[in-house]
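Only one chain comes next, encoded as structure tokens, the form predicted on its own.
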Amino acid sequence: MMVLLALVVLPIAAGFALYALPRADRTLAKGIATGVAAVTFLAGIALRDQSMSVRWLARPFTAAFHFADDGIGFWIALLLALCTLCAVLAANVPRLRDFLALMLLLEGAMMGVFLARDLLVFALFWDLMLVPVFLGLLGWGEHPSTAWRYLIYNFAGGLTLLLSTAAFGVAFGSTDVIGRSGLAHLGYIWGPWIFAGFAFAFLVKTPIWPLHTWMPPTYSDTPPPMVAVVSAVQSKAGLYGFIVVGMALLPEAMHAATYVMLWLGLISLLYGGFVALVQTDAKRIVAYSSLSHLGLILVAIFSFNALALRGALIYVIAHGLFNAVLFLVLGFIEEREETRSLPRLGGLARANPKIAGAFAIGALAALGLPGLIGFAGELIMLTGIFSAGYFWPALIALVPIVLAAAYMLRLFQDIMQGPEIPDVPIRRDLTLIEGLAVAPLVLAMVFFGVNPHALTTFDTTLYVSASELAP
């Protein structure tokens, strides 16, 4: 119980407490935020088999502040804790105290999403995690319109999620259902409509084409430490929701939407890959590559195959790790060179071998190099999709995987190995703090790349049994 409280409550409480510190004392704010993030990460390691529940609503349906670890949530919560710790270490922005407070509030809100066992609590934390990102975009973003676009899209998704949760509670009598088996099916009257509300929220958050238009400007405008966490973890909330809410609680409605979701995933795969190929803004290349990668995970989930589901969960962690590395390193580069435009960058590897090395490992993991974590997830997903009888989706999914090699190698080549830009002074390489920020992420990519089975040490009985239903 104390571990769960530490994971959810500690970051939120510490985030508010940071506002009591002197705004000018950046060192104190950085030290406290780093300490809180480190304690949260250690608590995440000790999370297994923890549970707490306090009933707080009896009418019109029962609900509880119920938090627990189901195995899947454990790995995503641990990814969140690691990415937040690394992002806090890397943070170097104006008004640092306020920014770090938002980072901790974001961590606590997302912990609530991935550890909640009650649908209503899940929905409340879902809406809460919008606030720090919105304020981060308003306070540190390049264009205020980006913040409002993010808010409008994601608030609309959060509203449908909340309405569907209320309808589920009224129809079933309780929202304390995540992770439970043997639930009565809601039938063909309630089920499809409730699932439609959930699905809209999940597709917006992931994001999936055509509900993705908030994502590229958000990833471009958000400060690198925050976008590293948003792209690495917040984008997985929708995929996580499809598994633990849709697949487990509404399997008939999930199956009814199979072909729609497969097409949306495939379009996202292709669209994201081709658009990334022609971008000249380094952060937008990674943003559109995310659209492609997340589309592949959606296809794997809706193939309803146990092997594809395991591959999807491995790739959720893989995508989080290499996206965090790429955005953090691109942030270091933009801070030094004052640009992220590929035509204005080149030859950085000669004077910055540490930056080049970290960036190379992140890019190679993103393109699926064997030995790094991205390869294992892609291979298992494609094998599962093909085994489920979806030959053409598996074949189409190979195209953006080839495209990933093209745009990631181009990204690395243009920034690190291209011609040096004349009259540009030589910048410093990674500092000790920056190195400490990216090293754990790089090590995790390598470790899980050769030990991907370590990420599947959880019980998927509930989800696998639902996925084995015939469409």
Contents of the next structure:
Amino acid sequence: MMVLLALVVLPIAAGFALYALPRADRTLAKGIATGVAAVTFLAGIALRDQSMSVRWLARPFTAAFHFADDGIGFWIALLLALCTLCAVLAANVPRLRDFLALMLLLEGAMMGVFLARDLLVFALFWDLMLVPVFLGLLGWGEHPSTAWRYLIYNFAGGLTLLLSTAAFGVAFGSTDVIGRSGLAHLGYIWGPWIFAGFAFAFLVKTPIWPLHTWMPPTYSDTPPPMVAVVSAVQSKAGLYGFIVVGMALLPEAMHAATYVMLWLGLISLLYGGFVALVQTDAKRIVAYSSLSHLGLILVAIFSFNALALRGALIYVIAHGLFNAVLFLVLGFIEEREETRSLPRLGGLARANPKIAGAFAIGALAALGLPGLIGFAGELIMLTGIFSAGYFWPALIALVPIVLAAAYMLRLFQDIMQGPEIPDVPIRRDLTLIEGLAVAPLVLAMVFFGVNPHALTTFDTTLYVSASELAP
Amino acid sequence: MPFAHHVMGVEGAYPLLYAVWLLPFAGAVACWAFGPQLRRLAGPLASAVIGAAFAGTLLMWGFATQSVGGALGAHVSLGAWTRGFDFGLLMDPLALIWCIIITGVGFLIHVYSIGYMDGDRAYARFFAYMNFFVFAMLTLVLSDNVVGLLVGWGLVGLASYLLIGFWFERPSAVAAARKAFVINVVGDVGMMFAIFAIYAHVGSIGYGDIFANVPALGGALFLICVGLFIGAAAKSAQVPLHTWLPDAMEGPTPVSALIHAATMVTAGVYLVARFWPLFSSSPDAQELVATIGGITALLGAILGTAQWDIKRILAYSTMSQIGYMIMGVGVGAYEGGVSHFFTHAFFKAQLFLGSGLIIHALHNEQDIRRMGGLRARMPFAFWAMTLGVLAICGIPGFSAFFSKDAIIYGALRHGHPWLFWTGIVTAGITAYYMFRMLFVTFLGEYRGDVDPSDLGIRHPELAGTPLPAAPSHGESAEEPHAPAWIMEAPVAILMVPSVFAGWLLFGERSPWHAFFAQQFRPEATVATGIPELAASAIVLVMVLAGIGIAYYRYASKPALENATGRLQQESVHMPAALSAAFYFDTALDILFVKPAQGLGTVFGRWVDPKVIDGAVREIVLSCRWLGHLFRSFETGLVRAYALIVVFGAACFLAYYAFARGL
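Having seen the form predicted on its own, I'd like the form predicted in complex with its partner chain now, please.
Expanding to the full complex; the earlier chain stays at the top.
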């Protein structure tokens, strides 16, 4: 119980407390924020079979502040804690105190999403996690319109999520249901509509084509430490929702949506891959590559196969790790070169071999190099999709792997290799703190690349056999 | 699906096997992490590590060839990812042959690199990559399952990428590295497809399980073979996935010798030989593999006749020779295909290292038109290259005579007369272009001081790009100087097997045949109208004809007297199709690269902002209520709105918290 409180409440409380610090003392703010993030991460490691529940509503349906971890939420929460720690460590923006406060608030809100066992609490934190990103975009972004676009899309999703949660509660009588399966049928009148509301929210948040257009500007405008966390973890909230809400609680409706979702996933993975080939803004390349990778995970989830589901969780973690590395390192580069436009960069590896090395490992993991975690996830996911009988989806999903090699190498080479660009403002290789911020992520990519089975300890029957009730 | 687990090889604890596999990895980490401290020790250290791995490989010989109750070789388990995804190492005769070449020839090339890379700014990084390559290649051949194979497959691709682009300040090297990697990912994807199908039908990725369940593959067998062969074709530069190999010559010459001649590019041969139970069960797949191999052999040889860059000549010859090997394993002559890998590794490494002696001495000049007359100045390099050329041409007694004829005659014996004749024609062309290279490089007068345009070199600034990190010894660029013994010794050692290795194949009861007796099941052969000796004679006639034409064109008295004019004429009148390498690059660009970029541009510049955002805007604007709401957002205070979001959510929850029923 203490552990769960530490994970959810501590970052939020510390985030507000940070505002009490003197505005100008950057070192103090960073020290405290790093300490809080480190404690949260340690609490995350200790998080095993924890549960806490406080009664909240009795009518019109029962609800409770119920938090617990299952095998999926645990790893995503740990990923979140690690990414936040690394991002806080790496953060170097103006008005650092306010920014770090937002980072901690963001962490706490997302912890709530991944640890909530009650749909209403899940929905509450789902909406809360918009706020820090929105404020981050307004305060530190380049165009205010991006913040509004982010808010409008995600608030629309949050609205349908709340409506569906309320309807679920009324129809079923309780929202304290996450982590359970084999619930009574909701009936053919309620089920599809409730699922549609959830699905819309999940698709926007992930995002999946054609609801993705808020994402590239958001990813390129948000300060790198924040976008590292948003792209690594917040983008997984929708996929997590499809697994724990869709597969476990609404299997019939989930099955009925299979073909629509497979199509959307396949379009996303091709569309994102093709667009990433020709972008010139480094952060937009990673943004569109995310669209491609997350589309693949959606296809894996909707193939309803235990192997594909294991692969999906591996890839969720993989994508979190390499996206965090890529965005953090792109942040370091932008800080030094004052640009992230590929035509204006080049030859950095000569003066910054360590930055180039870290970036190379992130890019290689993203393009699915065997031996790193991305490959394990992709291979297991796709083997599962194929084993489930989806011949063509598995075949089509191989195309973006080739595209990923092309755009990731282009990204890496255009920045790091070729002739050096003269007159660069600062030439300084990775500092100690920056190195400390990236190293754990890189080590995790290598470790789980060799041992991906460590991530798949969760019970797939909770999701897949529950879904297999339907024809 | 429960079934008995089939493991190839005798289970046991083989600490030596771990050592052979992991020593190069340790060396790579050491050179990478402690490069600045090691300085010039990095090269000797990396070489010693590979030498130790070679010794370990030889010590494993007994275990690799042991046979107990149908299990052949040595096997250790490494753990599992999930059910059916079991990993392990397998050292059997097939793996042993590859390990001997990887570590043995690899050791010599490492030693040679100590001299070749001397003075390079990134000396330690080079050896870290080389050791990493050896580790990756050992992973590839020692895996006992297809996923482990693919891991090695991808990692050798990475090593190749890093080493092609080793001098990454050069845009041409960067482009070549990217091209090699992307084409190899196409191959990886083919293999991934094969893995899906194998797992779906067998429920396991282990070789033992796969080969014990070939009938269970059913109709998927052909597709699995095709998927595997796409991987083989990409890695082994088979048509139409070969275009990366000539460009890969941007890497330092020892890299070309080790990765792009002796070992990595032969991984496709290993793959087909390893999966022989599958290919042997699918005649259609065999036909495909053999045909592609034959086409590649011929095409590589034809393109080899039109090159001026000494390394590109050798690259096309590598492509052509691997075409032979693929043809051999494709028709079912597995022993023959593997034997040509074995002999080719020696003489091609020797040829590349020999060319490296010249390139090094001439300060990175690679155009043979600007060489000439080097025989007197570099006698050692001359003899090294001559022996290599004699070996690759298959002059009787030299190594390729045995191994190449085993493939050519094997094609006939397994019922592929067209491939038999293709192989013979290719042998003739091979003799022509190899002797062309030899004559133009070593005979006549030195042409390094001739105006490039008189030699027909159109873009001299492109022909001899000075390297940013050129190993330089401070002498004048005009006078070639002798290389250090550390570069000559490995070449001298390689001469022995490149001349004699073929004798292992001699006779009906050859040691080679005995070595592989338990590895491959002999395939059915057909009666041939031509006895083996007669076939060899036909090949020999073709080879002599090729040498004769090369002599007439480049080494006869009139040719040598007017060498400059003749080379200029040949350059100017080179057929466009040959100069453009039969337009494969252009075709791949038009068919794949341009459409992909076009789609990306259309999606990114038009669909995203215009269609999708446009539609969303229409929806938003057409809803007046929402329209007003959004307009007020734009005028309102930003922070105030953030409060509204939280407040709204709180109100919603409060309503449910305090409502007394619906």
